[in-house]
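The data below hold one chain only, encoded as structure tokens and taken in the form predicted on its own.
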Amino acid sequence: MSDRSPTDHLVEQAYTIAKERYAALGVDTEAALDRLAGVPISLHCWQGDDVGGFEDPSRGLSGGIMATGNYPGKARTVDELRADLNAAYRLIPGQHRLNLHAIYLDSAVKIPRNEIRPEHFASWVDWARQNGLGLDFNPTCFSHPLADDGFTLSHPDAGVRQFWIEHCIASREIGAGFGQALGTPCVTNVWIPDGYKDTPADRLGPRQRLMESLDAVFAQKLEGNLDAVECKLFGIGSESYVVGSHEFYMGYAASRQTLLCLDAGHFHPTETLTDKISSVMLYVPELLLHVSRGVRWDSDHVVTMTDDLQATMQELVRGGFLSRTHIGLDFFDASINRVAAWAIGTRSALKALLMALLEPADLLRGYERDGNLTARLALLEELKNLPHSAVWEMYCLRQGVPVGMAVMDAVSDYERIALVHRS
């Protein structure tokens, strides 16, 4: 007997049709699958505990940060995260990674953040190697009394800037070892919170001490470490003046040739991230994405397939950036559950950039260096009608992952199994 469902024969039926759709404006869906196949999305482990880690879960969130809501379930311990992320990892089409913030490391014993190594996340890498997974890293500059003021790497207290630059040093070593040790390298991304929450009367300052404790961060080349910097518009907490602006770091990482981190959510609603790719990709070796979604501001969404998504994903394979950039997830939303969001979020990526996979680009700049952009813009207002959703779900028929809202059966099963039982 065979173990195919009706659900699959249907597929393969809309995929044969849509893949002769696609063929006659020369898009080759098999060609965009294969693509597909070889981006591999950083999944972000902070979704799964609400940004807590396990460094001291009972501190609460500072610097910025914070998760609303409170759905059942929540990982309180190393083991559980890795088996909620596990439970993700079956229902998303690919091979992906997973990006670690330096507050989920696993020790017995409380270690200060300027003394981690990388023998406390030894384990992560063991479950790495096991689950085929590249890793990232981040180093933690919120949530410590440190960091409590609202500054860190620009803080005027030459003792506390020292201490978080050990920090972000301890860091990228724990990044270059994840790199040597999976034989694929490790994006090791600086996000700082400093600024003020009203206008300040000195601007220079706070990114002088920022520029010379990266320099002092970044001092020493790592085999198997990639550096990146990301910006942001405002905070909660830095409204009026953030020290790491779009500016700042666009300056520092095409001078000093770091990746820089583009994150959705941390731009005026008004800016395009998309309109800055291209401009960025002239300066930079690399890019870092952090796909997310703000709503009115950079409230971490889970990301769905809005217009700005599909845009970026769309800048990324027109413009041949793909190869030069990391995607990575960044959003937390604690009041659904934290699964589902994880599945929902890559999903709506991976489908966003298989969108862009699918243009006909060739014929697409060939009516706009004829001139003809009337044809331009009816053959893209035409390709939105066009079955794309027929190729995704044979791209998961074929992942083995579930296809369509069968995604919710497992999340419900994997909830009534393990998710429950938490309290």
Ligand code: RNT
The other form holds:
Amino acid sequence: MSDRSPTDHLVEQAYTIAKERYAALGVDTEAALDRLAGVPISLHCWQGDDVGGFEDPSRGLSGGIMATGNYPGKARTVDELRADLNAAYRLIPGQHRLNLHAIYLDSAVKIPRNEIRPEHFASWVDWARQNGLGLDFNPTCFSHPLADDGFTLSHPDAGVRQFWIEHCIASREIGAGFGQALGTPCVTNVWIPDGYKDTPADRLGPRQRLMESLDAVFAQKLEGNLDAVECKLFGIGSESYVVGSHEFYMGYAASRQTLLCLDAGHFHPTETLTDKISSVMLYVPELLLHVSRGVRWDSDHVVTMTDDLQATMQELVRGGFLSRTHIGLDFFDASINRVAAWAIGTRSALKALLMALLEPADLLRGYERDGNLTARLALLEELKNLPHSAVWEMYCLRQGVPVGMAVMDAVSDYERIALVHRS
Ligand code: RNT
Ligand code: ZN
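Now the other one: the form predicted in complex with this ligand, given that the block above is the form predicted on its own.
Zooming out: every chain and molecule, the one shown earlier first.
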């Protein structure tokens, strides 16, 4: 718990006023905070070390994704990554989750990807249990010699496909182990980089192979594990064609009833997740979100309070989708303090969710039902100015995490104590 600060009474006073302002619109701020506390965000382990992992730290990142920057203090070991994650969780109100990638295994010897087993992640399960965290998982179908020509599950060579099928099945088994051990289902998300830099002659073949590979991967249902598939528009080196496109996975998830993963950076730059969620939810059982921020391309910038973020959270609340949505983050910025990146991005996601939970839903819907679209627009604009920040700061205070820029004091302390000593 953070010590009481001289400004805490101002946070409390502001909250008292905010509570009344919202109550005047029929909104119960206490109920909104209770709901907020019940929504976990899955923090992505890969922000801590620029998607490096511990399988082979000498290997660079591939798969058409990229972390730029060389801010000092990147985590080099499992212990360093855990310490950094703990530092980040201390700055984030609420109880959350951790999203691991297969390359973050804890093993003294190198294990082939198709031979990874739950025992290689046993120390993560112990750590998660100690810290009260649920775990999510991802096979790593990139940064590997058998992915170097740009194809994995859709590879023309049956042997290469089989290797990646085995890796994905092994990953699902690890996910199931997480779910069973921790008593909260693990979402195992399959994303592959497969695609062509330039115009393909055959767009169908790779997609047929991907469909068959996925069917092999998901053939057996595993208790404790939830399967998700993630589409993408393009990557670096796969600008002209991505096998796992939106249409491909929309059809796949709907026909196989898997979860669909929507990454905010994986669509055309002017396209947002906002208008997709209510459509997708009619056809798939549950949704996984990769909350991210693309700047001109799928750049995976730290999540901030953008219109897109607010609109996404509004959709989850307005549609009643929170109980069927798993919220994960996906960004990797190596140009700033990595612990701060986690804290800033997660806090922004939570703040946007809180704003959505503070909406006077009945009032807005009433205007819409009555055809009073002018009042609907006026109220939506007014809501942007209501004192949601006072409610947020009260939440931080109650949850014992820093309020406002006090986050940076904690980040600076941690940088001085732990990060600067890493070469
Ligand atoms: C890549 C996808 C994918 C990755 C992670 C590391 O474009 O967004 O989710 O970012 O698996
Ligand atoms: Zn993603």
